[in-house]
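In the block that follows, a single chain appears as structure tokens, in the form predicted on its own.
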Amino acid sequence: MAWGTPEPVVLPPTGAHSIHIRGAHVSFDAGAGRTGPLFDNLEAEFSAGVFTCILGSSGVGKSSLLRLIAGLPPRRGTASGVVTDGDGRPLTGRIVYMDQRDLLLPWMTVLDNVLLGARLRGEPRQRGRALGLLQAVGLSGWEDARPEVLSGGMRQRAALARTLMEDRPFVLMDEPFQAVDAITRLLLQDLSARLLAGRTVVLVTHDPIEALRIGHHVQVLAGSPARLDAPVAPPGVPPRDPADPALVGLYRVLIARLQQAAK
């Protein structure tokens, strides 16, 4: 794989701000597996222009929580809350959102797959761009390819180069590195801190270390009902130097706050 050549062309900050969630109840239909609210008058804040990364167990909520966020219903049950920007307007029109899934439409090319919010527009196809985030991600001479032909780490690939196309200041990103291999796993995560520089970013990921090599915050959701608790704030511009012994020590607070979460 040819990796960041031709360079991709960068998202422009477009004025980022924060992301405040008030009164926001979340409960699941009887019979999801839990019983009592997911989110009970859940009051959060995520910085302007800030990378925030969501640790949790399984199960906690934290997909719930970008649900939430994005003005999706959850998946069983009901949602109520209000999520504005810091000057108290909805994110309607101005959020991207990338699933676990990947969500690739089977019946068009991975080129089109990228190419899908613009065409849903009605707007100009910027197909140079798209090319370039294909390049970046490691799937140049895939474009004109199926989804039905791709590996899980391809398809996932896909999904980020679509994601990154959306020219959005609000980005949520559940697991978005989930089924790729530890290498191009590394590549991806300096992809998306790079290009996604100066945007508000709410990403969820089960992996302490990722968490702290691009997130700028990282918060740990836990409790029942669920709560985030105060944010870890590692040192250095991301994406940072894994063996970094200031993240090492980071590492170990963020285990012993998962195994306290998890008692």
Second form
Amino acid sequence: MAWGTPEPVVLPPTGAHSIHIRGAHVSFDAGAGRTGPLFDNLEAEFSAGVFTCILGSSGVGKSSLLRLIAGLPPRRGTASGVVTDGDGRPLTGRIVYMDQRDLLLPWMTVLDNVLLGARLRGEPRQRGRALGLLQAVGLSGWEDARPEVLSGGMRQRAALARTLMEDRPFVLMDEPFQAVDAITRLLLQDLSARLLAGRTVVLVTHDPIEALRIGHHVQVLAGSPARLDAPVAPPGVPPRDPADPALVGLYRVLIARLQQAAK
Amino acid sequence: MTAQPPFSVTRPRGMARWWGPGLRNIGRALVTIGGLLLLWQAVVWATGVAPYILPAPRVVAIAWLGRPDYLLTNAAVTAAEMLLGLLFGGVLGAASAVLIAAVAPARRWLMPVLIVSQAVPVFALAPVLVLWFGYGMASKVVMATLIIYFPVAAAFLDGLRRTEPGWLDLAHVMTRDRWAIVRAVRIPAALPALASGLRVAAAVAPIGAVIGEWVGSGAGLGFVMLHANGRAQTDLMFAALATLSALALITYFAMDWGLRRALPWQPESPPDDRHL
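Having seen the form predicted on its own, could you now give me the structure of the form predicted together with its partner chain?
The complete assembly is shown below, putting the previous chain first.
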């Protein structure tokens, strides 16, 4: 696979900020009277310029946490709370969000999908930078194709290019590499770790190895209502080699925490 | 036994996926129609039914060939009424759907109107429309517009309400401009639904035009049918009916073809009886 050199197309981060969540209440409503609190007075802080990976089992509220930060209303249920940067300002307009599904618009070419944000905001199309990012994710020559002809892994790479194109200081990623094959996943993890360096990233995943490869901080979200535990900081610079013995020890720690939470 | 390759599949694209190669299908359709015409001719021969009750296809063809100018001129009038009705009904229906979907006051005020408009039997309005808009084309265009408006508005509104939530989440994080999201995401995503509405509209357009012509007119295929019926020229009536059917088919397939060309990204699954 020919993967271009991404360095020239990535702009330096424009002043990293931390993310502060105060007094967050989120309750889910699954219908038929099945309601309950996901978060009760949740307090959390994600450090400025740090890649934080949040681990948790399915349904614990990982996606709800990202939606809360992104300012998106819950799919079902209610949410309240205050989310600000370190200076007490809201994050609105400074966030980019990447879902586990590629969410490419089927009527647009790959290039137009990468340029979607600029189009929605009426900004000029930075075609050159978009093409550079497509090259960085290994999609050179596919810019005029419609998403339907791309494989699942290629589509998710296009979604990563769209995410990088937004060039935001706050990056929220919801299991972004879940649906791709193992090799593509490694490549996308490497790319994300390199291209998003310096930004405040919150990535949720249920894969401890992924978290240990690319996270500066790894936290476990567990319980009902859910809480975040203290962050684990693996040694070394991401992307790390998961076979590193230091990581194996941390892997056992994280698995133990997840097993504890499952009880 | 002929040798077959162990595995050879070319997935047909577009309409061919449903209908197989086009020419062969047109051939099949002609064979079917020809067979039905022969059956019709045979019934007339066998029963000796009077031509003013049921003229034989041969007689209808002779009637058509006897006055092609008359039939085609009137067909052009009906076609113009249908096309104008499709234009006005399509534009009004699509605009109403966007307003209802995107503007909260429009939803509260226009939605009941949309529903009540369907409670009124539109055909019953035809005499009133002729009274208001006269015997000319205007009353028929209004009739066709009214008939076309609802399927277009209802189908498009349905599509506008069913936008993939993930696309909207993505767009809402990218911008706070609601209209930009409507323009760039909601409306394009609903175009296949609008296309369904327009297909139905193309199918009902001839009904609107002809009903209008029946109530009162001086031109059009509906007028020809009524006029010929009154003079017991049943063969001419059938000739007009055949012309109208051809017009309806051309309108529907032209609309279908145009919509497929306009929305090439629209997913279309093959029918279930096509296996590898």
